[in-house]
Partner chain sequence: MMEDVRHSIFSLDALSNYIVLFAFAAVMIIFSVTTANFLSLENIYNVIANKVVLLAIVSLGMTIVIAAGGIDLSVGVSVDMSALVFFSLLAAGFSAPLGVFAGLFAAFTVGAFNAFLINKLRIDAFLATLGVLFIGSSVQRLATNGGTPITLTTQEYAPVFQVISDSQLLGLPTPVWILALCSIAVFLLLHKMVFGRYVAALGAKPGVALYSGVRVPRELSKVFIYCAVLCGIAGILLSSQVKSYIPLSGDAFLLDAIGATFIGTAMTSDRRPTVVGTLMGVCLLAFMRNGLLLVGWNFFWQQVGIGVLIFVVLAFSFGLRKREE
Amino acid sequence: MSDIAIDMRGISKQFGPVKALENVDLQVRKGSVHGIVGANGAGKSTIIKILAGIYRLSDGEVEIDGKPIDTITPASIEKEGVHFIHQDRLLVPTATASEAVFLNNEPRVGPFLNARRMKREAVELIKKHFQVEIDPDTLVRDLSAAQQKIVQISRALANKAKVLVLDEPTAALVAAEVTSLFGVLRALRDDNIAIVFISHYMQEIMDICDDVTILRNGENAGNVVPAESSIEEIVALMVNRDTSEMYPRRTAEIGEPVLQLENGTRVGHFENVDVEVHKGEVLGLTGLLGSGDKQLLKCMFGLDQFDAGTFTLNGNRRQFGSPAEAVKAGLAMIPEDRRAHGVAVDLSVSDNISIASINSHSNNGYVDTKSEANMVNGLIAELGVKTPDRFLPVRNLSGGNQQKVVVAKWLSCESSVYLLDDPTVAVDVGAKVEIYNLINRLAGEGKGIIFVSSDLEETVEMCDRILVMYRGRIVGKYQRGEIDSDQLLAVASGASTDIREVP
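Coordinates of the preceding sequence alone, form predicted in complex with its partner chain:
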């Protein structure tokens, strides 16, 4: 018997030419809560997916409870007693609570399901560990987020888990639920179960973890014992300071306000949010998962509705019932999920660019193909979209060029305010720089830009002003240069609530 529950040594993972992990070590002791922290893209989720058998490792060794494991599959790792509580709750929504607890481990009488025993044991198990009662017949989709977590953890316990891996378990929970979850985790730890805890929230890491492994750019950046350390020390280890030439300079002049939101509220997502964007200004909006920043963009663009607040665009009070109304009024959206909402990859470059403005290149409903071709060719040349001609399906373009197509679509509409929802997510570094250049160019043309990003460094480097959201509220306002990414992370994770009014 070994003291170490999980021992991963020299783990490397390549995706094509991209090194996601290089020579990473992770040792988790039995009877401890082990935190893994790192900025976005640091490799947290990659190492977890390797352990879960979702990714095959390129190099390195894995031992579970002192036993070397050659090939990990999702099924084999559960047999070793390692259970995963994933962020997006992987439960069957139409199963009952008791069915979910005993999924793949159902008590049987001969070939038949013993439903009565299953219900009784589910209730007992949940009561023993969580001191709450959940109706075993409730459907999973009708359970609250906290109850779903309970069911997931109970399933692991019903399977005699030796290791529990929790990926952002508190993202959808309120403070009291977090406290009770931590109580349960401590009790499990005292039962000698090893717990791996991944969170963006630094204060939670400090509260619950016995050890912390810090990742940065796919490498180990250090191991820390929170009791002997501080949030500042951990954050300093997380953030990469090398920003060199990634971020091109901008010389846009900032003009009058184009978009204002006062006391914007969407129940359950954000409350009393004030936003103001000027012509030529890049306003950063950042927060961790569930902070409400993305929902705010959706409400502005008419994909969702504000419950309260005053929204003004180009001097007119607006409330958009659909994106069509928002587009007509001059809003543009560069969505996070490019392949679902940005470009239709099966359609040509031309069809993608002209879709939003085709009406203004038509007579009585007939497309004026000459005028359309001029507009599309002009934009392809202007933005430098790398394509042999405008008829190529967008599928064949690189990520950066696809994003240019999205921008070209909005340039053709002469939109006045651009809502950017994590436009650089999942694109390579070269494409990122191209997107930054596009942003600068839009600002230079006097567009107002709201730049939502989960990449804090990018936010700090690209934005004229920054608003930080935390659990639905704006908790920080900064001018360019007033804050660095370490401090921003501290504010965004709720460790510091240093609200500074912009003069």
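Quick caveat: nothing in here was measured; it's all calculated off a predicted structure. Residue numbers count along the first chain shown, from 1. Take the two forms, superpose them, and find the largest set of C-alpha atoms that agree within 1.5 Å; that set is the rigid core. First, how it differs from the form predicted alone.
- Relative to the superposed rigid core, the position of the CA of Lys328 differs between the two forms by 2 Å or more.
- Comparing the forms between the two forms on their rigid core, the Cα displacement of Tyr366 reaches 2 Å or more.
- After superposition on the rigid core, displacement of the C-alpha of Leu164 between the two forms stays below 2 Å.
Next up, the form predicted alone in place of the form predicted in complex with its partner chain?
The following holds one chain only.
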């Protein structure tokens, strides 16, 4: 038997004239966690979709556990013991937890489903590997993101998985859940299961991976052992340029208040919250899952309603009944779930970017196509959107590049305040720097910015002031340089003695 669980050699894939992968090799050892990293559009998703049987390779060879695989389909690759834990948790929302664990693998007595055994074994399997209990009758739609991830992995283990492929598995998890997941992955690795781990979070790659394959522009850029390397070395191979200035400095002058909220309350989410944002200021708003920070943005943007409080924008008292009203008044918002709420995948890159600002390129009902094209092409270049031209349908872009398009759409607006909800989630390191530069540009133009981020280091480095929320209240207020990311986590999690009510 081979010590190599997955051996992909000389893998190439073309979509028409576009080469997505060219002569890429990927070898994953049994009993190891193998990271795959690369900038958006580098080929990570393509090589995984080839392994999953979603794409047919143009050239190359694939072996699983030393066995050549000529034709791969989603069903056949599962029979070889390779299971995929997708970022969007492809689960049936109306199935119960136990049904999801044993989907297509249900225990039976003759032709009849053995529901009692299925529930018992689901509970035992989850408790054995995760040391948690999940009610087997709970519907998938009622499970948390972390619980859904547990169900996905448990389904793979119930099917005797030899290889687990995890695509951005921590994107919707809080810090404690990530720590728990990593403990499970290490235990599975010790049981000789091979794990492929795809993530944009470089510190996670360093913490969990034994080996890392780096892709750049559809080709192998290098292989490293994290224990013998550094984040800087990996990033340099990913983007082929210097990223030592990860967080570009900003010199914008902070002016008068442009947005104010007094005693803002949304029952069940936050209470008596005060927020003030000035022209040219980047205000960080952070807290752990359920703290109320994201719900606060939704109320500001008209996606939900305040139950109490006074909300003022550009000197005028407001209560938006819809996002359309908020946009018209000068607010822009980059939503957290950009794939679901940010892009129209059947429209072109150009249409997606200009759709929110088309009125600024129109006169008497006619669109100035030259003005629109100049704006779109400028943002494509600034954000580094990887597309052959602005007319390509967005569905043909990688997930990360789709996210860049959403960022570009709202940056195209002549808004006075920007609400940014995790604008760099699942975006590669190089693109993050480009987004940071655009945020600085907006601040330099006198825009007010509220920056919600699950990356605490990013929050500390990018924000002029930081408000920390804990259980629906603001419990900390800090100027730039007054707090580091570790202290910020302690305050946000309620573990710090520095927690205080802010008047």
